[in-house]
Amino acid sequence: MKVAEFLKRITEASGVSGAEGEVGTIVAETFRTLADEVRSDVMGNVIALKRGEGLPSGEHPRVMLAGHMDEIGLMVTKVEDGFLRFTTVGGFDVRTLLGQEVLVHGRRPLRGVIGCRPPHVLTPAENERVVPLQELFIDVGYEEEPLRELVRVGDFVTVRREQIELAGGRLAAKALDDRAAVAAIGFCLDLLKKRRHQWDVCAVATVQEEVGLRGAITSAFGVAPHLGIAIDVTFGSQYGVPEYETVEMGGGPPIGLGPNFHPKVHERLVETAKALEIPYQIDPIPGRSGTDAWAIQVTREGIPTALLSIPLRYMHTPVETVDVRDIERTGHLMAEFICGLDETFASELGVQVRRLNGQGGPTCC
């Protein structure tokens, strides 16, 4: 699997907070080629099964990674003399909006531009400020008739952006939180396809993380899984920014360490990475983390639970930026870690094996 190849599929596709059918199609369609079953839930999360070959005693535990696949986007809030007015859906930064290009997903879709009042007309004082939100508008060159045609309070809308190789293995673009890690679980099926394993894997694209974690909240009691890897987003080095505030950009991806966290999980991935010589850094985390894994360790009895991050820059923007290599190393560590899953380690966690779906429990697919 070409990482950035996928990547550049999956985030130059539509998929805000609610509406990620077209993302959640592709990731499908990429998924089945990678694992034995795929399917939809009711939410909109894509769940795709790779079976291992069980225990000894023949029960299969179950392993669930989660990465979430919507995006912060806009929504219509009121159609006016020829212009929309709009709100934002999870988590936008006001001051990357203006000038952006972006798709309004109207009766059909339509391009537009945000702008507003160009700074001549302003006074000294509006000036010096940002511009809020309420005084934004988009503008797709419609006049008001023809344009109400088109458009509904309420249709989503999201910013119109290529995706950008930079130097050094580098990409930039939107909705990389989180569907680099969408493309970290594809690249860990990769590998599992030539390798033993004996957990079951469930691989979940997740919906609405960015509004409530609730495609993980959904997912995790339907797959019932007995250990939950949520793979996130946090905030890579760059200008402007503390040290101790962000991770190092191409130095393998942070492993969550906190009270969200199962130690044991922890330390097994930590033994892993130094086993195989996968660079990693340490992420602690004194709370809840705010991510899936947040939703999944609490799900059902409780559910041992881990995170690992990509560290990414200039979060909740249109050029949110990788390193490639974060990604591959992120996917090759959950794979190395996969197959060392057995019996052992299931004691080790004191998680009771719940029996695939026909024989009194719950399952992936």
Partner chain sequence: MKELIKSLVEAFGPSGSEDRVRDLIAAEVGKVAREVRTDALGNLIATVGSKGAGGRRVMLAAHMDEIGIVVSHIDAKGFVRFGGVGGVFRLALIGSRVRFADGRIGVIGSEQKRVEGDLPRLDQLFIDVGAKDRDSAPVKVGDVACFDRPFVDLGGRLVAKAMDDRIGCAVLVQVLKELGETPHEVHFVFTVQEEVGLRGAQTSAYGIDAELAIAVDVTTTGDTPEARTMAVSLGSGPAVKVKDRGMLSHPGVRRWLVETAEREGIPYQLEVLEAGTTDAAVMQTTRAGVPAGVLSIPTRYVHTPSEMVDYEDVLGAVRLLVAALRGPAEIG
Contents of the next structure:
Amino acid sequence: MKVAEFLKRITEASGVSGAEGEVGTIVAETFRTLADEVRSDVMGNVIALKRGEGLPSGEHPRVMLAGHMDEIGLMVTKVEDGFLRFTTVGGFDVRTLLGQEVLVHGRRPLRGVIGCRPPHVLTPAENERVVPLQELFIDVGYEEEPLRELVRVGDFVTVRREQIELAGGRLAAKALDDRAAVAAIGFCLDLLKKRRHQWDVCAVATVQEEVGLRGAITSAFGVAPHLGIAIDVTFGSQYGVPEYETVEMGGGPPIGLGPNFHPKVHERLVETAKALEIPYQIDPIPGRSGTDAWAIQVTREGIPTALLSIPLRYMHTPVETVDVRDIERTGHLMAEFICGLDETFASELGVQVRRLNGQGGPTCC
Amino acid sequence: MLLRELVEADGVSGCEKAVRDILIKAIEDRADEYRIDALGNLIAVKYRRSRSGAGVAKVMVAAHMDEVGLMVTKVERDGFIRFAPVGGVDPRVVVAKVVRIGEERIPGVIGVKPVHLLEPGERDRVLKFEQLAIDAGMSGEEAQRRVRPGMYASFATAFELLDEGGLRTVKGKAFDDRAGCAVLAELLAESYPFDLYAAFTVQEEVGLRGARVAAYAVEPDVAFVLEGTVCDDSPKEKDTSPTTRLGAGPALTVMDRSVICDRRLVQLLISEAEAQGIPFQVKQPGIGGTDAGAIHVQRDGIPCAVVAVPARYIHSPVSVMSLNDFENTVRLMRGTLQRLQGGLEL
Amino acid sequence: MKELIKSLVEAFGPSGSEDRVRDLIAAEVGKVAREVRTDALGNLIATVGSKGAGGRRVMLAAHMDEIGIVVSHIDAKGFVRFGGVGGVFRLALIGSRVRFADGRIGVIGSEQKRVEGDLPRLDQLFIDVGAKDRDSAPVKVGDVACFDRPFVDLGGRLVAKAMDDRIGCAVLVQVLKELGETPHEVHFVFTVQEEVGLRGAQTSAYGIDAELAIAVDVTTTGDTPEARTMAVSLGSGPAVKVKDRGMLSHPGVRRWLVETAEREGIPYQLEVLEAGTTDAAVMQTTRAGVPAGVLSIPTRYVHTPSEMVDYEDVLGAVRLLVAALRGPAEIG
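Write the structure block of the form predicted together with its partner chain for the protein whose form predicted on its own appears above.
Shown next: the complete complex, the earlier chain at its head.
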């Protein structure tokens, strides 16, 4: 699989949280060529099953890989005098919106621009001020009457952006958060086609992560995995952000460490990276990880969970930037880790029960 | 003394093993069975000794093993150790304190710029975590080798008795919620007319995470949560609530940010306290949240109550509580659980 | 239906103390439903119908609880300090009256030092219950109260406290009475503790394991002077929710409601709410996910003691739900 090509297709597709249909279709088509079964659930999560050979005992423990395919976006709140008022879906920096080109997903897709008033008419004080969301509008070039026929309250809006190849194997695009992870999962499944593994793999492209991990909450419940790995992006070193808040671009996948993650799974991922001589980074997270891993871990009776990240610059803008090698390494690392999952590891992760004396045992059923 | 052992152990959220090991030893000869789940919760079971007919069959009592603390985020080349808080730590309380890092319990200090060198206005500004570092006295090379990102650090505080008579006050860290753990271990010494699931939970301080999966797994009919809770009874300008008062007995929750307690269970606790002549207090509503917040909404709903030992200065390196309150909490819980004999109209 | 609305909105029922509202509703639905039960957290669940061809297990939810206050401290002079139960709106507090479970009234006053010009914080307010000192105060720490305000019928428009969400409860009761034959197994759930975190809906949705879920709740409007931009107004019909802070409606459920309204000629509006959410947010993420939507009653002055709805919107919501539930749910 060519990561950059798959990425181009999925990042240029639209899929704002709650409306992931277009990108989901492409992901499902691709996963169908890599896995045994693909289905989508009530929320729209795309779930691919690649069967393993099973343990010697005949059991088939499942590992869930989760990368979210939704992107942050906008939504029309009102049609007003031929202009569209809008709100955000997910965490936008409103400062990035002035002068962006957008696509309004109305009865048919409409090209539009987010207008701004020219400097000539602004006072110096107005120039200093961030234009708040309530004052922004989208102009699709139509007048009020035809516009009302084409656009309704609640229609989604995405930023228009084609993938850009930068020097040194880096790419810029919109929605790399978190389609870079979807690409890493695809790459991993592709590698697994030529490998033997005992555990079943449930690869999930989740929905609605940006508005509250909602797709992971329901898909993890449905899949009920024995081990969960979330793949997300994290802050790559960039201008204007202190070094201790970032990871190295091209430095390999950061592996999460902290309360959200099972220490044995973390350890095994590190050992696997070392054995493969894949560069990796340690990513200490003292609490809430803000990723699908946070939801997966507390599903049902508790699920051993890990997080692999992909370093990414300029998060939540339409010029998110990644190093393709980091995506490939993440895929390699997952594939190798999955091939090493066996019966021993399954029992180490399971609930440990100890009976203490002969008189115990439930007295009723 | 189990309480001393528990509060002198380190168990920051996500790294509760040392506390769990102490508790396993303490309950081994009291429980019938225990299990450790995927998140690290210790769930000990004491089965009822006879079939006692209708009513409540399964009761979960929970106390959390974890405490707030710090996590190493980066070891600088010069040996200084950057850190971030785990759970709700006020950055103002960590300045000039002693900590222990990792399983090896490497000692370190959190230093601060000498007062002599402060710029005008600087001493009025609160220091942020990003401006602080742990100094373990190590060279850069040694620090890089022995201290790694992701290691936990915990306040280094000894347990001591302050007042032998009176309120029998003690000081130490992590009374929130090792006090609850110690009460719960005591409760396992007796048998009850139902199966008792003693859940020593993990990760309460980072979002009630252990209790949530434990309650889902156990599926109890009712649940109690034991806590070490806010006590703010120092003198204040305004006549407002102290949240709880030290020495005034176990604190019962009516509602907090995470739960509205089941009124039947609260009433049961009050009746038992009155019958036994145990002092009790109602905690200021609306303050804080506990594992009950996660437990009561599991599956199709679990009625919950919260009983807490008041502790001053929680979430800091040193807190103060009264052994009288602690022992009264044990008595109140023991009696209340026995009262569930006839069952609760559920 | 106005009598029903009046009795529901005037009842006492802050989150966690919904008993009286539950009793009123139980008396209304007892004769009509196949089964009525109260679950472990206090949700009232009335069930009708059974799953026929094209039918689903449907959960309809409206919350019984209202915002209120809880006593946190009584000072030496008998003044009562309090905290909020749910999102109390500070702007609406001073001079308000509160009513305790036993009917006792208190008035809300404000400290005067250090709050000049500014809106006082909750901890700068107090309730005067007419006591002379702490010992004679007729309330205790932990007692809850609701806001006290009678129901007013302005003709086309109705005003009361707790329209949020007794108006939803009234709609559900009316739908239950009018529904008749349905291919669905419909659970009418009158939930508890919505205002403090959607808690009753979370557990009842798990228990029912629904295949389709709809909440009926209030939403704000953009039709008052200098209001925040919002394309919802009073009297333009019930609103079919697209998005709020807690959920994005299932597109199929949304379409089903819209198509039903268009087929039946019922006016409706589409709603994007930028603050707040409803029980549907947790119903949607129950178990492996439930297709969920919301039918909203446009309401002015939400979370004040004078919430205003339009009666035609209410009747429209009843008609829409009855029409939808009488046929199969084509949600794709």
